[in-house]
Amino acid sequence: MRVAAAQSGPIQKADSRQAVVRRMIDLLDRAKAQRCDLVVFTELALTTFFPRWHMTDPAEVDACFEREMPSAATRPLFERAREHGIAFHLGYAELTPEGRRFNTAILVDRGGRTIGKYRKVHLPGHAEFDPARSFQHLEKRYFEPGDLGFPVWRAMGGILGMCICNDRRWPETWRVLGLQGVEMVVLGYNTPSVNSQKPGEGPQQRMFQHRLSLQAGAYQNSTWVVAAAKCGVEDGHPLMGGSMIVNPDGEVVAEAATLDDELVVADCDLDATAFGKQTVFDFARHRRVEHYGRITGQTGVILPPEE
């Protein structure tokens, strides 16, 4: 299938949902012109990356979240995708009827029906204002850890999985998806261009880590990966780009060239995942689970005894 990573340029705090959705519809129209089957929008695609802001007013926080999907503001996106017959992935901040808050992504089929939902498991950052940081990263303040695990779905003639941003840095994410035969992992991310706790870690090193995570995940699980960035300068805060599509051999086959709204397109043959799954990464033949108990048996590091 032909897939597009729909990179988003910056969304300022003052930008309306309607203005953002119009930009997304424009990307959908461009994807239709390029005969795309699936468009992957980014993490928190409808708002600025609000976890950088320390908000204490509940109404201000609630304004960043979606109570339903589609909502009045996003319904035109669903309708245009259905008209074009294009499936899509969308990341947003979810406020449930019970008052729970998640960093969420959904998978929508060609008919505009939501067929899959994922909630971000690996939340980075911190929960309270930290004056030592050059900027805040308050995902642990605004979201709960995801409660849906790492499911996959049969869609678009293959097996698709989702993760979000920081999840891509954790090998456990990829392996749980790989153990379900995943053939394509789609994800969005909002990654600051600099580390708020380590000023020397700038865009070059952050991009290296980003590529490393995607390429290793793709290769070690013989899966396609489609990663869409939100990037550019949001209210003075730079986010890195690097939207890309990676093949099951871990090779980057398409990559963004800008820090603005951009489509990154590639033809992805899901059958290309079969060779790796049947040889080097034939899990049934080669995995040795009797030695992996520590992975799920503990969280923090336990050092060996001293001599």
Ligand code: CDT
Second form
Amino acid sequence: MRVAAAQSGPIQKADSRQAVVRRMIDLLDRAKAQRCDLVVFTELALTTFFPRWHMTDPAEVDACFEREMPSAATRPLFERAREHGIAFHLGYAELTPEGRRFNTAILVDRGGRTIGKYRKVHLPGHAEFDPARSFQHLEKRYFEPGDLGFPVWRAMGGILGMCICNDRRWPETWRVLGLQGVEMVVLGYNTPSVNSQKPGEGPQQRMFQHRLSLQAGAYQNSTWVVAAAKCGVEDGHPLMGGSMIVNPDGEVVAEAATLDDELVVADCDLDATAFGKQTVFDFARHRRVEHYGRITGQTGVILPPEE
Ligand code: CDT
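Write the structure block of the form predicted together with this ligand for the protein whose form predicted on its own appears above.
Everything in the complex follows now, all chains and molecules, and the chain you saw is the first one.
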């Protein structure tokens, strides 16, 4: 299938949902012109990356969340995708009827039906204002950890899975998806270009870590990976780009050239995942679960006893 990572340029806090959705529809139209089957939008694709803001007014927080999907503002996106016969992946802040808040992504099929939902498991950052940081990353304030695990879906003639941004840095994410035979992992991200706690860690090093995570996840689980950035200078804060598509050998086959709205397109043969899954990463033959208990049995590090 032909897949597009729909990279997003910056979204300012003052930008309306309608304006953002217009930009996304333009990307869908471009994807149609390139005969794409699936478009992967980014994490929190409808708003600025609001966890950088320490908000205390509940109404201000609520304005960043979606109570329904599609909503009046997002329905035109669903309709245009259905007209084009394009499936898509969309990240947004979800406020449930029970008042729970998640950093969520959905998978919508070519007919406009939502067939999958994922809620971000690995929330980075902190819950309270931290004066020691050069900017805030308050995901733990605004979201609770996802409660849906890492499911996969039979869709687009293959097995698709989702994760979100920081999840890509965790090998556990990839292996849980890999253990379900995943053939394509789609994800969006908002990654600041600099580390708010380590001034020396700039865009080059961050891009290296991003590539390392995606390429290792793809190779070690023999899966395609499609990663879409929100990037550029948002509310005065730079986010890195680097949207890319990685093949099951861990090679980058397509990559963004800008820090703006851009489609990154590649033809992805899902059968190409078979070789790795049947050889070096044939889990059934090679995994030794009797030695992996610590992976699920403990969270933090337990040091060996002192001599
Ligand atoms: N959105 C998000 O999860 N961002 C995080 C920033 C933390 S930097 C290690 C990310 O993993 O890119």
